[in-house]
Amino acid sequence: MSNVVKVDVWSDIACPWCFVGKRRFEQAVARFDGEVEVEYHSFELSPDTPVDYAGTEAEFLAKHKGMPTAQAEQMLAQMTELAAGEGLAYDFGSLQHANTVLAHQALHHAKAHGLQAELKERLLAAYFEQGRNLNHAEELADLAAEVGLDRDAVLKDLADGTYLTAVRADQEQAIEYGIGGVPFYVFDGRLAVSGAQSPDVFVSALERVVTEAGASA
């Protein structure tokens, strides 16, 4: 099968369910019988998240969801379970919560230089696992330079806000989409699918897009 499948994928680097998606969605693309071709979009979950928050993921998720702070340890306790059937090491006692639209123009910048898979996985894993802030500048050049990008280009570019016109770009693209949560992944531009699905789900999808443009040609 030589059809490449584009797969546009909106996602934020402060949603655990969109490592695990891009985990399960590895998996399908480990399985599918052709090419696939990745590009991340950017998406705010909660964009009037204050730089440097001062309280625990939990009391974060407990005032944003409108919830006991003891239940909203327990879905972290979930998911970080969860998680971890993926191969994924959550570690929400650590977490520095962030607001992302400095990450957001950081992975803009690498997908111009081609590297923008390599800095997604690296900041998600640095949030997540490794308890890295993310909230400036300093530390998101840092990361970038582990992936092979320029640090002093990535802190130049963050500086001038060279790709927030580009973040927002997705973040209206997103609101004509109707994508109201995150992951979210169009195939081919002609099928959606929301939420970190099974392999199952997405090797179904990857064939589906395959088979109708086989179909259409």
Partner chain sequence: MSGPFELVGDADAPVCVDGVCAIPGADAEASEDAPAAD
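Please could you give me the other form, the form predicted together with the partner chain, since above is the form predicted on its own?
The text that comes after this line covers the one chain and nothing more.
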């Protein structure tokens, strides 16, 4: 019996819990006695985000989500602390809020070229830790080139909207599945985990999928 477990993950690069969840999931994969194949799917957490929003992240939250700026700042500080517990250095002070539709297209380009996992990690770090502006194709292409993709090919596909249909298909599937929040993980199309849960939960899901596959083989 093969121990390869397919895991489909809906997430957004502008989702702080998605990066935290990624680290917790990676811990689970390291503990799991088997192979895991991960495929990331697009989920625009806040598609109404304007390109090149000029304010701070706290100001964006306060203005667009209807909360006092002080409360937003408190939330970001707590999120930063939680992320640090996973070894992530969130820097909301330098974060440049982004509309992520182009980033999702870049991730589909990367998937087509076998480098989706690498670009996913690069974009999350660029966004949350390094204050990179992921609103624009040029910046995304620079980051894509860092993980081994052809910069010009990325730029062309982003300009042509080559993968916009794929992004929308992911989003439609999320709606069909009733996925309302991210990160969201589907194991072998049979078990699902919602949210940045503990590594124990992910390990349990991975092992159960393998056990049940063996029982039905």
